[in-house]
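We begin with a single chain expressed as structure tokens, specifically the form predicted alone.
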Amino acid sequence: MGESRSKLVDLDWLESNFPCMQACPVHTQAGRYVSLIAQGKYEEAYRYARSPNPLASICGRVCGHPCETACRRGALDSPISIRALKRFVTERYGPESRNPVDVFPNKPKITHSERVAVIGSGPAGLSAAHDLALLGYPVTIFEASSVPGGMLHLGIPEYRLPRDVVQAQIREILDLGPELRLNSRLGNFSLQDLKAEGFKAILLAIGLHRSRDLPIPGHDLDGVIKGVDFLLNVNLGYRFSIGKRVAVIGGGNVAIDVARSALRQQQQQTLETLTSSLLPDSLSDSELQVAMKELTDVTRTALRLGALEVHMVCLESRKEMPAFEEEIEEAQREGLTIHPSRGPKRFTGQNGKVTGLETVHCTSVFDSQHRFNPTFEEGTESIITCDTVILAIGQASDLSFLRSEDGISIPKR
């Protein structure tokens, strides 16, 4: 017989066996809570789901999964669905559910007398005020907005990731001991400010809220939007006024996420005019139960029809647009029309308000370098007939309320 041989290994390897752990950007034992369903341990799974997670039921609905794509079995079939098995535990026992699990039942103790100061209440600002609360921080978060979340709740739409979730999970966070003050935006007070009322340590977790122009002839039309404008708008429930036919530039998931949302308020404003213009004025509950259905009918069939259209353009051909496959076919099912490899060229208009994009062949979208530095086709140029254009190509930080006095550098990105 052969010499029996052990072999020792280290944390490092171990854990780099685990692919679906390393690719998660917090390091969730994916695989741990996967098995522990499998047996019907779902409280359990449950702990091991959300531990490292402050935000692991609204992961359960919106995460990217990177999990997923890392995942082994997909070498064999398909990935495990671990992204809708942890909404799976988090209905049944996260702060949103009837039976939530308090992962950390002993309220933290504040041990530390530096206070640290939290700007902007979004998933970054959120999970550095649990994480600093567990360790025994006294936090206070500022939030420029009158409701916390940040782009959850302003810039993802309701029937993604609904509002009570993100309600129970930043009630949670808060439960641990962080101070929220809504209303208070950086730029009406300052960093100094901030300094002198006796934060030792500033976090700015401020986001991207703000949308980048599109500096091509006829941007300044009437109707010409922005897509973060659009979102903020519809998620606050203001009214928000969009045309019948609407062009959506981008390919991303903000891009998915205002063509969407379009299509929904265009339904609802639609929905709105047939009933005032349409319906007596006194119907019994009976009676007004069977003309609303009648009337949905009659919208929805409408909208089937093409009365209403919706038009993303993307640079991307289809196989490389960046949104996630299944937002697209979702969005496609819906009634979005995609125009892949097109450029937007100009807005053309009269009277001053937008009536058309014209866009143009898209040959390539990055450079040898991978650079992004598209190039186009000359004589390839066509018109998308619109009277509302949202621009969804990329967000940027409001970086306005730096003074020189703050002395902090900002980089080229």
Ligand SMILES: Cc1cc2nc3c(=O)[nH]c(=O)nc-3n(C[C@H](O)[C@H](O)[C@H](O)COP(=O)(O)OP(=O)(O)OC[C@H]3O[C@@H](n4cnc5c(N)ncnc54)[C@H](O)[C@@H]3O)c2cc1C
Given for the second form:
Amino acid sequence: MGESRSKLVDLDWLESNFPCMQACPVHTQAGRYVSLIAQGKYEEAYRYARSPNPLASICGRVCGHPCETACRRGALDSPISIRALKRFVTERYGPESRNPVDVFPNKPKITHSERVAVIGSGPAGLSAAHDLALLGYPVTIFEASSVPGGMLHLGIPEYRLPRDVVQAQIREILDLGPELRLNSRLGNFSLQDLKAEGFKAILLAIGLHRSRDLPIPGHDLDGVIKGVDFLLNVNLGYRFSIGKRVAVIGGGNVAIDVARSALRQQQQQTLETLTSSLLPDSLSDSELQVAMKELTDVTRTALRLGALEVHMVCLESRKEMPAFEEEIEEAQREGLTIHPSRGPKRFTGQNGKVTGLETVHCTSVFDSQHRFNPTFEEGTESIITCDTVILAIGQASDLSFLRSEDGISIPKR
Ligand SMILES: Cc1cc2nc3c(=O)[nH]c(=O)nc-3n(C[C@H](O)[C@H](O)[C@H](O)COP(=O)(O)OP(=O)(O)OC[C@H]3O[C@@H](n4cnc5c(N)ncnc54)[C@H](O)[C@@H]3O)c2cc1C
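Moving from the form predicted alone, what structure would you give for the form predicted in complex with the ligand?
And the full complex, kicking off with our chain again.
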């Protein structure tokens, strides 16, 4: 008998043969769509990229691309630019494109009577609603905010993720059937109310919308603000005034977004001041456009010359910073000053308002068991003068809506 060519495919085999696919949380067949793109079969490639991923267009822009980290090509020279290739096909055929391809052309029929409530319309809630709709469940999404998308809209800055892409992706999901109720915060109604309304299952997909506090002396001074509050206000288009010298505490991707958004906010504020004081009221639209362009350049130059400053302070050394290297480099090019290996010790203030951040040299962040346990070198204190400090040192869930009768226990961590 000839040797059988069939092979039992198990997790070990998949991991060693398709590390990119295994690294992807939704197991996208990255190798497959990359090859299809190489063959010029773009639409088919889009179908492979989109099928397992309700947020393919968004991931093509901002996903952390663990597939590229795992890509075996990286051992030879550099990994395949899988995320950029995904963006390429989603820009051609995604819901944001001119020729959107409907991967699920037949609107799913409701085949189950059990109603499901999803709390939160971020990536987790939207993906669950998408998959439940495909399975035939009637789904209602309850969203506290006035806009859907969670951190896609409220957190990630617009210069990295255009809002029309987010809106198109959400529209595509809602077209499958889920109902979306905005301005509907769980807490203003209870889990018991939802059960009484007939929901048989409730998914809590509420994200992490509370910035961690930093309980060091001076933390309650005016001008010490939380990263999530800052981003939410900026991203919802509310006026949020910051100073000319800003310190951001944190070394991760969120801290970088906070710092870069602060730079833009400062530019915007300066631009508005310059516009109102320098430009005559009688300019035509085209004259105004030219003048605004010049003023934008002036503001950027002022920023680079130090008239506006954003400092980033983090415990990690420059090499250890958890933020993506490309993001750090871009932020530095925009004028951000990084102070690595510095721990915040206290906020200084005058008349109730923050005037500076005292930091101390951080000798190590983790102990020998790799637990977070920073150590500092006394006598190395120095002060960064600033009028605003933004905390971006991590987030937590706001679970204040839970009541004892809900019977949900929360583990300590
Ligand atoms: C500044 C920033 C930048 C980021 N950049 C990236 C990136 O580049 N790449 C990447 O992959 N990830 C990035 N992330 C992480 C990513 O945004 C999150 O992992 C993702 O949004 C988590 O999805 P989620 O659905 O769990 O929560 P969220 O996106 O936070 O959504 C939760 C939703 O629940 C709603 N909600 C909360 N409480 C209630 C309530 N009681 N009742 C009703 N609704 C409620 C909120 O309003 C929100 O809309 C970033 C995060 C931030 C903050």
